[in-house]
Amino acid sequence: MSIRTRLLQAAAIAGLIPLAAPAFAGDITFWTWRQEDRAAYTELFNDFTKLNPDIHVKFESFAAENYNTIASTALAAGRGGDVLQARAYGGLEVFAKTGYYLPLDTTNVPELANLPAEALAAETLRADGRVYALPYASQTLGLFINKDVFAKAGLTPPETFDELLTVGKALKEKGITPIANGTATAWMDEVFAGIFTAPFLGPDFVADILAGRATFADPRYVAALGKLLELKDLMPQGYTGIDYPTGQQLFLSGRAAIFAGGSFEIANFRKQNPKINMDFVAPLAATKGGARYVAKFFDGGYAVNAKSPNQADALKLVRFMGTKAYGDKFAALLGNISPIKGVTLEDPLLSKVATLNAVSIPYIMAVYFRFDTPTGSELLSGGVQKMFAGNITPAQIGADVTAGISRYYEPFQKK
């Protein structure tokens, strides 16, 4: 018995990997970390089977926090799903560079031509420039507005950062928490920072970072981080102990007027409170009439197991997932924006988000600095938590992020 086989069996016994029943001809498996999407994918896979009667897709989900371990252990042993939900950017590289995913191109998946270059870049291995997964969604960071809360308070949602400070004070006087977010959940601190700093930075700053003309110790970045501290009085009491779910509930219950988050929240918010009257707007302008840049990134893709015994059928499924018909229904069922060209967004709020994307900058840490450790996301989220706790300054965050990224990012090493 090989070492890989023994490791796989040990992991299965420990409960990490299911000892799946034998697959029959025409059966393929789809692995994901999103159990909550089972009903939607079941409907989508039924559509696929109607077009391909001899192929049936089995949905298999795993806990998000264990998914990478489960998938990599299975794939290393030559097993795993036939099609796997893949992460983007640095999360993709972990699997692609080890040969676990099949390279995709317009020869084996012609539908890749239906996707924009920036979406394909999210699922491309930097080392060889090849695509390893078909992108399935873009996400946009901005502000959720509880329209009923503002209406009852007799106030208009702000359009600039300074207006937020004024309107926020008026909301507090009426017993309403202006901003629902706390800082106890680290990954959301990066989201929070990305939303409120984007209009103060803009595309020129991103270009300077990528060209090596600036670091995160740049005065523009430090000043943008400093603006976050001006929001402390608008956040919930005890905000350092308020986590992501608690912040969500403050907003959904109408106890808070604004929630800083992403378009990935839309479907979940409606599910938790079908009656909520909400809007999604771009981050607040730095000055009156200034650009309101949303931060945008791509969420993941569909990859084919390089060692799948059902590779031809798996490729048929991924090709189907690259069609407009799939993208239309994916957006309708899951409330996400499919990057497939020409997709119809029937949901007015999703359609608005797509329009906001015309004035955007990349979600910089996710798009460019999650490929090596320490990731930019880890450095920034940890720094923001410490800053709100009063332990470090914005300048220290900028210096620490720059120093951490300098370990592998050559442009910073020259500074």
The other form holds:
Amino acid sequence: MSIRTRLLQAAAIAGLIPLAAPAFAGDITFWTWRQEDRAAYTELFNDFTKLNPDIHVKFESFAAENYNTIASTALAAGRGGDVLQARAYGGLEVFAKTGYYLPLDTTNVPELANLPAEALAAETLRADGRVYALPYASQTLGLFINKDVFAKAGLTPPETFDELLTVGKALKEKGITPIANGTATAWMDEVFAGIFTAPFLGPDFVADILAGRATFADPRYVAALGKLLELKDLMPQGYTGIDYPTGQQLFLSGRAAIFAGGSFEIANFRKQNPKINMDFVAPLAATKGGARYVAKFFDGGYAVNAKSPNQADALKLVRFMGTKAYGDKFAALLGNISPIKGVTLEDPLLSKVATLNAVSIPYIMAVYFRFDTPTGSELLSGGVQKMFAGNITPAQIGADVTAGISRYYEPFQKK
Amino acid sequence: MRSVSPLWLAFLLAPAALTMLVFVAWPLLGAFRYAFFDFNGLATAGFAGLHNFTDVLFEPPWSAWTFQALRHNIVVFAALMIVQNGLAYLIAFALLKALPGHRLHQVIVFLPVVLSAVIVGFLWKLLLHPLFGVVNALLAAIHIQGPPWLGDAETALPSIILANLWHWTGFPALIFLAAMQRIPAETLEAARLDGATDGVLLRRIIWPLVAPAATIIFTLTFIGSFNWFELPYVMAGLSGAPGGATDVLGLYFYRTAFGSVSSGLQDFGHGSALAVLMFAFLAAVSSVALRLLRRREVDIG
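One more: the block was the form predicted alone; return the form predicted in complex with the partner chain.
The complete assembly is shown below, putting the previous chain first.
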């Protein structure tokens, strides 16, 4: 044995030479930040392998808060999963602009035709108009109602904002916290604002913002934000110090009657308290009989790694993920609404959410103002948090948000 | 003395030098380079000149966030410097007296230091919880309605500083104690015979003699309070809740560069500019401070 071979052997044993076994042909990896969805995805991937016996999918997950950093580092080095869970809107663009994702169209993924245009828009890079991921879920923001708590208190859930104020008072007298949410977790403040303001704003306001006819300093927006302050008395004691997990627990344990949140909570709430008797309703009408708009957005999509050596197999998986069969099972296993056309939602609560989507407005900051920094989301959530802590007025939030967004949004620059 | 071949010296130094170069110098230079570029997504897109720097320093809303964070770092530094180090100095003196049970107390004082900041942050977050927290439960027992400590703009930062105090006081205390124990017993006895009280002893005799220890503690306190991250991250979140009342440079940099998952975007240009500014500020102030502190050691030593 030559010295050279021996050195090589020693180096290999010492682990200096990575002896990474080349992935077997037909093995692809799926990267996600949803560790908790492993069982569901394993089942979905087994279905895929039944149809494509020579392709096996490996599920690899990373902590949600580090996923962007890990995925971008791996992709920059020409590695990473073959199929990657991608975010939507601005979060998608960061990756798509850099060229990390393979552009999708009806030639490489004919199943894109199964998806509605607004879902595809969430996964489209605005600069080139191409789709970079196959959308997997839409989310709806509204109110969770603990039906047992209302029944026990002998009260009916409110339908208008003013009814909430009176019903809330009655609940409080019976020792029940009317609204479970606190304001300590910043991103939930955007959700909270998105829910209660939606019926006060309506689609006209959104259209005005997009056309540049109005800014967030508009009296309608400022008045809607001001409405939030009327809810102070209905929130838990010390609400500025109550974070998102505490709010969830207050609702799940029946100590609070209403939780303002998104349809993404449904599966998690059921898992944490299987006995909970809950309903999901649209945000409360501004006036009796007024429209109750839910705020809606798309969550993310499945993208193909542009540098994947297994692109053909990866595309096969994404095509499978765009079929009705996948959408049906995805909704059943993960409790989320798949945007694929004609999907059957077995879960009654989920199918109710889908009907609520008929009267919706976009979740405005996420859908339109999360593409550049400072994002509308960070400006709004920080502002709402400050407002609840008593430091600024709704008008100041409106002005701050408008000023921040006008750094990159031309229609606001003329104002 | 035998002469050593420079080649041999270089060979011996190489591993350490290489490690420093690859893992310290190169990333620093990388961040430095990024600070001068525009970003298109995650890739550089053309030279940006100084505008990342001018943005974070002079353009709202970034400038407001930068100076708010800096102001909070200064408050943290002042509080830790005076309260934490002052307390540590007094505790060290009490331990020096070797009263009965001092060994046990020494362990108790140092114990929190070994805990991870994440655990300490979580623990204090629970203690200060407005509904389930022990602190407000105790206050309620004497009929005081405690505030939501971490939710009020006025109490949030002091609460996190308090947690830091609980966590770290043992460390400077131990360093002061070690320094005090190195003072010759005769010196202290002579002062006592001359009628020095504890107060005089602390101010006139011990203080100058522990100057080298103070230098280390002051420098570490300075660096620690300007790189403050774990505790505010765990207790107030990435946005420095409520509404930036606990925002510090570390959180602000992280949030800008890596993006908070549910509301921000990765922005390496501005993030790197912040990192470079923080580095320059820390390096400049600590080198000047170190020189002054060393001179002080000589002057009063």
